[in-house]
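First, one chain by itself in structure tokens, the form predicted alone.
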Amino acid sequence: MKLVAFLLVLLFSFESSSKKLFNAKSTNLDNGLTLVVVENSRAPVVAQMIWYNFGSSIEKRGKSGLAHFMEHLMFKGTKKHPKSFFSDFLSKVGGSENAFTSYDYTAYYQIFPSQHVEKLIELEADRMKNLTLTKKNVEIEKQVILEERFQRIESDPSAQLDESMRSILFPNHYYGRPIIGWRHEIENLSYKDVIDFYKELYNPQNATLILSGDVKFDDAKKLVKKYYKDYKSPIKLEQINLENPDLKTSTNVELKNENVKQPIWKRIYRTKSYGSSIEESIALDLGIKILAGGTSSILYEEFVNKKKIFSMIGGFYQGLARGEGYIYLYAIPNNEIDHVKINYLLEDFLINVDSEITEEKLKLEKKKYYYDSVYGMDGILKPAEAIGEALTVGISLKDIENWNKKLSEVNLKMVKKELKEFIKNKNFVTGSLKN
């Protein structure tokens, strides 16, 4: 029964590929606010998520880290409730909250019950315009953000070959500066910088507000008027579009540290995004799962099980970007092996993979691609992710709920052409982690 259950999915789930994929509600607030409501009365619960469409993308030269530096802020509470009211609230109604900050974007989300939702829209709504910074707020912070640094990257070498990476790949662009922001701009970054910044960015304008759950579109229209109508949206926030230029050289980075207990080889290539076009993104998502997603991959078959050079392989497409999107591949030799041999091998198999890349291997990623969306569907906090990311860089709510009917269109012709395009690009970094 289990089994028939299952192909019984996947096949509603290819039919109905012409359908919306959330069935989303979205309206517009007249200082700029955009709301969007996905229904979802299966259980009493309610996920909010704010997304402002800036990252560290909107940081001045020498002020990187400030983006992330205001996240942490923001839960440090308002005259109304101050200090760690906001969590305290959440904890006590049995509900949980994160936020995180990435290149495009700044997201705040909380999951709770849903008798709750006007409680927690007035909280959201107060944090936007009224945190009651002091300086020693920002001071106490600031140390917790550098001993993040320090974990996250300083104190391990992968990152730290990432970050070194991701430099030179994007010289010209804000995808070349950590999120997280480099040391020594953490430590000189102000008060007077991080009030500048909330005060100028933090407005319903630069905010999309999502609500995903057990909630009526129109009691949530009523409810988030109530809470932001009175908030004054200063000028649009104009995104700056920086190009790279093409790389014309070839660079390979090596990094040797003594903690490193199994070397690896990195490549990070520059490529195109969704926002440039959807079908062929989705194409070249497809190709690469197929020749580096996972133990089934082309990759993983070649040189893990039948050569044994690696003991694992394998890479992602990432194009959920306003800018480029990337391609990251990785291996981890089982002997030694020096990284121009691993390139040269590499290199070699691409040229010729075109006769693996087939209309069944195809046929099973567009599955697997159909099941996570019916996965994505039924959960309460993935459509607030889902459809917050795609429109933070640009995607709109009508691409959103095409999607499956997009993938479906993608053919086999489509994911060659665009794994081609990928073994062509020389926009890449090689990097080696060494002991």
The other form holds:
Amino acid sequence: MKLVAFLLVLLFSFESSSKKLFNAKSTNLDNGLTLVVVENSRAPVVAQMIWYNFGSSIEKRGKSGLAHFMEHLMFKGTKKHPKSFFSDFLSKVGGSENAFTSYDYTAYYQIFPSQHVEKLIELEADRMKNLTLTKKNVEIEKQVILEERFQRIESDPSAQLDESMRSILFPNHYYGRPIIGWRHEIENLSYKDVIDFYKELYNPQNATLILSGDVKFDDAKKLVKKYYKDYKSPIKLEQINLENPDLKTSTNVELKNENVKQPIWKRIYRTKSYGSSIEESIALDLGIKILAGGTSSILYEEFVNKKKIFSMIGGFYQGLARGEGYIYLYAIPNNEIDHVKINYLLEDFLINVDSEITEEKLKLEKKKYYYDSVYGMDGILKPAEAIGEALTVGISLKDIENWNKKLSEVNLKMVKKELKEFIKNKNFVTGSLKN
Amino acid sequence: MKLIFVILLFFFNSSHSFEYEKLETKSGIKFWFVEDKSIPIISVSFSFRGGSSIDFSEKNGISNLMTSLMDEGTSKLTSSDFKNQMKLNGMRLNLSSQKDKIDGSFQIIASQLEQGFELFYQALNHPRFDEEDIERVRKQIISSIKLDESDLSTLASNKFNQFFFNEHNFSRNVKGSINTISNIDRYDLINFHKNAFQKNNVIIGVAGNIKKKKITELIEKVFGNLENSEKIPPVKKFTRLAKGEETYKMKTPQTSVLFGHPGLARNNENFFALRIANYIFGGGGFQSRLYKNVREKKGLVYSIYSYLLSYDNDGVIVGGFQTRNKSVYQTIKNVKNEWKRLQSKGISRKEFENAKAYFKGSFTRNFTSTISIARLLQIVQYFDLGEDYFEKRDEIINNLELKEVNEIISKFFSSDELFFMIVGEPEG
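Next up, the form predicted together with the partner chain. The previous block was the form predicted alone.
And the full complex, kicking off with our chain again.
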């Protein structure tokens, strides 16, 4: 059980742009549950993932951490399958499992031999509605979660800096609140909070079930109907997506800690997401890859190879979000350097970067994008992750399947336009980690 | 090309079978191969025995510096040209230095086969080792050493190795120290490269969409020209692992604790018994006694685990957790009590049967991607588990008797041999 704000590279090909990406089959039950199946019979193994379309997004004020808390408690057993029956069964058949919570979603998955697919469908369905929780479960698990917060955030100065930067960058949005929750609010979450949250939100209408691997669509459909059809969905969940104001101040946040032996500079920008425009977001993604991705990027060439100011500089775009996306940049200086000076160096360089964005560089990044999509099909969990994340943040299956076509249409002009906007973007927060 | 023999692997469902073949190239390199047509990818997993254990002590970290330079250009291509060629052909190349070996993986999209293997050949046989690239990568490693020192769990793991392995050279950091890696020059790297990558020292597994004749030629091309000099001497057994407790103080709200105990070599006849014991103790995720009794019942930790670490010719058991400073000694006591209970009372029939079932059922998960298949083929050779391992594995598990496993446990697990490394500010 872990929590992630993780980055899934969407698996899209463009070379054969008429071909569907996953050939996924999909259906909806009357109660609103979405089922997606990606058939792949190379090994007798199935991955089951269930994606709920809420994460920390849905928490009320003062209740931060509740979605993640709930995720932990989903492993505590039901009336029919009490205590650790689910995990025990899965282990006995040689399976593995985990779960994660993010801002926009909560997901659970198992990988197991395909002959047990019916039982695993039954078990996942069972805990959507029939969880039995005791006050003691809830109290002990709260201690576990506090330890988790201490492990991930309180003992890690870099994570504390990120938490602070996001809270400034998203002043009016749940993206500014830590997924795991603020410590003082976790401490006050109650048994009643948990039960209310579960009853209100865990229902078929809020879920997408994905089966990937050695399973046939028709069989999956029958089984999923059998175990979910009697579940009712209450009124449709309303996703509130507040907008953030433009930042009027430039903000440099600093965290000093005696354990920091290597200073780090970072910056997070608020920007568009795939939800607002898929084409523009792909162009932006390619642009940021050319500018800051890996060890042959423009920034790396300039500041690591040529100027030798940093040992590393890089960044990425994350646009798979129901609200706004973000761009993350970081740099690791070789020698002591004032962090404000880094701001100037970078901004001066970016103003004139346009001429370095060439057809040839775009071609390379598009190739890599395509090949990454091929690698993404080598396995059974990766397709389920990619489809689940995209669907849950509001991208349609049709758009996912035809992504390659959109990708092939991205040209240099579009990429330059996105980078120009990025360079003008004033909605960012800069952070420095120091000794 | 000589085909030595073929073993068919059958899963319980007879429609799923993989053919694994043992192949040999014309200069005598043996490797294992599975043809997998389900996806247009070829994956190669390889390792060279030696790794950082053969670093000279005043140049410790050279193995890691060298592997970090393997994608930084060839005699024909500069660093950035090489990286662009990798992108253009969808090639993936990763090499990492470990205590007892250099581990590597190479992947290529089937349509770019020739270009990919040519780049792989160039990288492995004719690395550029350009002065400027060396300086850049050296600085990156220095940064990463400083980042490791700033990170509680990595720092704890390095401190653990330093004390636990004691006089054995595994106590050294694979990355070396800022001092020792500053001593390394281009000439050292060229020499080390020659020593580290020897033909008689490589172990290879391959899976993917390619014919055996073709892959045999390509493996010969990449590995066939490496030198065949003296065999690297085997890594020494662990004879003096640390016991007791060490504390390293640093200011932090949570303390990281790692523990260690002697283990068994991977090809030891009792290894599977130990594996079952460890699964029940701390290896089995949500199933383990440590998870259930320290996390689920007491809420003392977020994560707690143990695992078996297998090296070239010996092994250890390692475990760990993080907890707030006030509960460090309480949690250590819990781990010790679980250890004693295991040693004195052994495991129950139910735990035993569940663990056996887990190990039988989980094996097929290795067959879901070309890289995991290639890696499995490589590992089985690395630890010398035998050509019939895939057939024999279920039999080994089925033949285990509870009584026998408990006897091994009572002899093997000793509280006196446990070592705890405590990094943080434990209270009390």
